[in-house]
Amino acid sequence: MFSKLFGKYRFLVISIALFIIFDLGVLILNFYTSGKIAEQTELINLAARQSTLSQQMSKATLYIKSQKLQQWVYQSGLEELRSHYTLFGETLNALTHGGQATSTETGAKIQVDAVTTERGRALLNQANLLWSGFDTAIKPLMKDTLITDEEIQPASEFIARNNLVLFDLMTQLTDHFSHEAEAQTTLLRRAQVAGISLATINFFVILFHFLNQLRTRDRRLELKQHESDQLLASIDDGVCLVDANLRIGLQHSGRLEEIFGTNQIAGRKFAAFLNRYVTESTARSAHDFISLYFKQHVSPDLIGDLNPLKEVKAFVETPNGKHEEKYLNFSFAPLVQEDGETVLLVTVQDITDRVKLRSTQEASETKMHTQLALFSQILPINPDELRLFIEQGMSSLTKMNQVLKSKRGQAQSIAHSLAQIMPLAHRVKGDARSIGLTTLGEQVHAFEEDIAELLERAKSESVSGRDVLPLTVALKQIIENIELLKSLCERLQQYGIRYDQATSKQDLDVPVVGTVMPPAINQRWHGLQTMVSDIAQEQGVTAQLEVRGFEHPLPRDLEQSLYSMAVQLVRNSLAHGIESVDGRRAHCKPRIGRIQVLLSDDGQGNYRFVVEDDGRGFDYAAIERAIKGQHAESVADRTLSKAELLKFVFTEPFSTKAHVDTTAGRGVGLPLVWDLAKQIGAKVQVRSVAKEFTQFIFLFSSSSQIDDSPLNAKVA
């Protein structure tokens, strides 16, 4: 590692360690000189006291010998010789031989090197020959305080001789040590010009090595960009990087702007700038996915199938303000860095013309089995019962997509809107199956279980607008397929097939099971009877169906909704009423249940329109818990009548069955069935006894009108 470093930087680690090297020698010497210089000094200012002290031992002794010529006291000037004399010798022997010295400046004892200069050591000599005859003339008055005029004399007398001698020699001794400290303060200022310099060019050279590096890493890298820029726009599917922060890289394909119509993609958060396009559930799938990828010990081949963003529907919103769908397909790719790091290679494919093709050859097929489907299911329904059916059907259709229409947008008005059409689109289902058009049945109820997904999702979370879009698609197709059955209908009849009469159920040998079909019954209540048959075999109960009072012409509102009303009920005893075989025998009933809707009048025009069912009869406790498991908060804390659980029933979309099938298990029948009863202005009793019978008995005359008063059960 360290060698790898090493090698890669070794210019700068030189350098750098040269301009320390530089530095340090510049210091080094520069103390070094100093010190040199510090003692030069001191040698300077020794020798000029020393040249002093000689003028002042010269000066002592003519005053020593003057007091005494004159009988006066000389003791003063006695004192001053003998002290010049100790220092000048004292000092000239350690400049000879080095040692002890005062020092001039704070009078302690220093230490002095002996002089090695040739011209320092030969004024030495000469001072030294030249002190020796002081030192003889001079030493006799060091004995004692009293001088004698043989001592002093020939004192005088070789002091007077020799005193500018030994003055001069001190002096060029003084010049010589100024002369050396010159030297070494030249030296000093020559190697610090010199470490200077170097420092600087060594300065200047890493200055220009850095630049031409950075000068050929930057070209490098626009060099790399341009490729990297030119291989982005050249890939035909969105790329980028995604790093552990879950955050876009810099970087990405010129294709992935095109895919999501903007620019601002980069360092943007992956789930946010995801969610623009997807549904929010998606986006925080994506979310939890991607992290998978930057958890230690998981496997990407492991969380592969996980992918979230398979095939996924998309809104892209367009230059004009629309929204564009598009079928995107992700993958993922962990990518380690040099650094070490991981890295997420996205791919964005746009397989919207793909899917959109699959689901055209998808679509023209089961559009053509739908027609052949519906073609063959036509052929033995009753034309005037086809056409009540083709004519209600397209009037609540065209209620539902007004609905839709009128409340898009409003997060609130639409979870009320999807309320609005379901008992709606209930309608149609059971009218559907009435008259055996499974096919369409099939498909509304499909529409129906994507309602009821919204439904769910809005008591938790906001429903927008583009969450709609696909109801309206489905309500489309709906739409055209009865409409669809209006044009068989109408190229049959062009071509003058009585299909109704050449292929009644029997004729096409589908098993009816124990119907009873009065002579004179309306044709139209006919539908029931194959409705009884299908949803029984579905439901795995054997039950008879009797249909009376129907001999006369409806009005056809009145009809129609006496129809729809009984088509919900008695597809409600199919699925909560009528036991099975087994179980009906245990309650010691005949083998087959009996179902009846009736009809009849007092001749004044009051009707009594009864549906009714030997079944197992209301389960009232069943309906309570299954009334405060759905709305605890209201109900939770007291018993509820039999009344209330009626009310509750006919008015709350609940149901006591544990799974959704297409005859039950969405609560939408009892209320879509009150609906009805309120437009013909019917009251409304129930009598019911457990495990014996229900009955729905529907009171009303010919000039009711509608009654949009709260429900009021009679419970008898």
Second form
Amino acid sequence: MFSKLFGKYRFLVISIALFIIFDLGVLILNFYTSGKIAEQTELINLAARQSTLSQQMSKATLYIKSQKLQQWVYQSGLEELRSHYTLFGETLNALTHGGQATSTETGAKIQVDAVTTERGRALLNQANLLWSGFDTAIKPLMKDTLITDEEIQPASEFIARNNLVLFDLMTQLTDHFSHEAEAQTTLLRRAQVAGISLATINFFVILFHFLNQLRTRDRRLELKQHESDQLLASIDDGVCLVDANLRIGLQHSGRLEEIFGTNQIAGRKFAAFLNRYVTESTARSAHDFISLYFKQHVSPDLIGDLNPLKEVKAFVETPNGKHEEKYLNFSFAPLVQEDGETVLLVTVQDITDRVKLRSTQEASETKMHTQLALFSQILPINPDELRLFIEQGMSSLTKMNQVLKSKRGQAQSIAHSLAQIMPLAHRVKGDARSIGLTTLGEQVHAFEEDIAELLERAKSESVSGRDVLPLTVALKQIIENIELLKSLCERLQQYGIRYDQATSKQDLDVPVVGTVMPPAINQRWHGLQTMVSDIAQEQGVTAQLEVRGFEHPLPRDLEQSLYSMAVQLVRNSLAHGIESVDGRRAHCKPRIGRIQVLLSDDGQGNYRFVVEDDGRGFDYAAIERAIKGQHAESVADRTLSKAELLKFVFTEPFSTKAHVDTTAGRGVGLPLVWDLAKQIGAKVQVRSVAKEFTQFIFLFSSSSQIDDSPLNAKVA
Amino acid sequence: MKLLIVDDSLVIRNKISRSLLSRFAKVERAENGRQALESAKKELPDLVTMDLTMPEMGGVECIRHMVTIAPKAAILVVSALSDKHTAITALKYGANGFLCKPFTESDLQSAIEQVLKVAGQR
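What would you give as the form predicted together with its partner chain, now that the form predicted alone is on the page?
Okay, now the whole complex, with that chain kicking things off.
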């Protein structure tokens, strides 16, 4: 029972109980002995007073005798004698038999116990014997009548004879009581010393016992610590514990420090620690995920699939301050401790080599497929077309690469860089698709999506240089593919293959799409037809492309700019303008949509470049809704004019399309057209009638200067 | 024991139903969260298998209400891994376990054992 109640603390409880008993014993003894000493002091005082009384009785008797001889008044002497006699008799009786006596201090009646010591009894017996003589001699004087000489004479003689004997007896009694009191004081002192000594010894026993226990435990703990340190140092994986507050425990394996390149791990919040190495969203997901292990209602065996850290990319700072990309695998196992609390055993493996090997294999396979696809796609392309695309594409990609490399600093400048490269990527994508390089177009589209995702993230959280790294890698791959194109192109030429004469998309059976193109037109514009064919199929529309006015050679850069503008505007026509067959029928329009790309000049170097379609026309209400939805802060609660809406359309990256696809949705096509128009110094006019047509007119001359505000929107 | 299968796919509903028919006295089916809650109010199921992406009312919102309507019901989220975050949210709100689509019959049986074991601790 006792063991159950106090367990390992029973020694401490016993020791404390003994300590209290010793102290209490001393206290009680002290109290008892103090009472006895007080009684003894009273006895000493009484005995001392008896000595004095014996002397005073003698003095009073002699006084009465002397007064009587001279026949003087002796009454005061008699009164004194009577008082001393009574007091002495009462005190002697109380000391001998026990009873009441008059206190020497207060004069009040006090209870006195009979003296029981041998020596005291002997002295009192002698005193009583002698006092009986005194009693006989003095009693005759106690009457109220006059005292005769026969009465005073024998009394004074007896007192004179025995007075000193009685005094001596009382003095001896006083000494005896003093010795008794001294003995009791000595006893008390010894008892106190003994009690305090025992208590002190007990205290030191407790102290040494616990010091010993503490030392033993410390030794065990050190041993355990040493063993677990050795164990943790020898584990190949990063291992640590995470408690219910999602805080990392104090111990972890040495490998964990190697993986993360830091020893500042113990005691930190798991998600906060992770946040230094992975993206914020991954760290948040990890926090939410591991907190599930501490929820009693969740089965830990059924959540492993949701682990967001199964194969996570982490950027770890190396000792020289650079960031190393690692792939880590975190696994979690709940452990229930002796006290019933659950902790999470976290195991971290560095799987970088495995992932890199796998991605190398995948990249190699993808590269092979891409090369095959590129090879098959370049065969129908006009070599001049392809060379021009390669030249322009490389120029754009090099610019993008320079922008990405130059601005890796602050989050704001990163966002600005991303916004800068977006239209360049869009142009490469459009140009690639326009000449039939769909694989490359898809690759650039994926790259564009990565940029858009990062731009979106930049709105809500800070993006760092390491977030841009994947983009740099993707860009490098695109550049490699264009270089590959260049190399394929050169080889084919070396072998003298006229690959543009191979099967062309123009020969494919695409009955819903036709082209009106004069035979003499520059070959590059045939690429637009391929693009229209592909996009029309994707968008589920039918359209006929008409291209006119490019029969005569133009400056190469000018023609490339016009071509890129046409690519973007034709894509827009197919994505936003031309309706489905059913839609067109509903509006009593011809079944096949019409897109025209026209160039004319007045013979004096003034050009008119027109791209138009007979589709839906501008839906200004939808444009306004989209602008307010995407740029609410600058245009909130204000109705925008059509000119303002057009300005937005040309200058801000936004789209009325709810979903992004490979054709449209990013909203960067028209800003790109705007930039190109600025480059050739063109004035822009936009004419549009809802449900009827949209017309983009670019007016420029061969001597036009770059104009920062070329928009001259005409709204029909 | 009563089972409620919540999934907008008829194929999945039939698959779960076939696998668990022998084990449950009554099997109810729902195509979305709203139907599931109506059914749960009437039948108080012992086990609910819950898809996450459904029309009208998705799995997460349904689970939030389900734990008050049928607090003793074990809830097993049966969904694809495309949105781990939604699945984690569903578990936070009271689901007891997650089974990834596609799954085998033995995966399902084993998952149900697990969720029934922990369901009482919600």
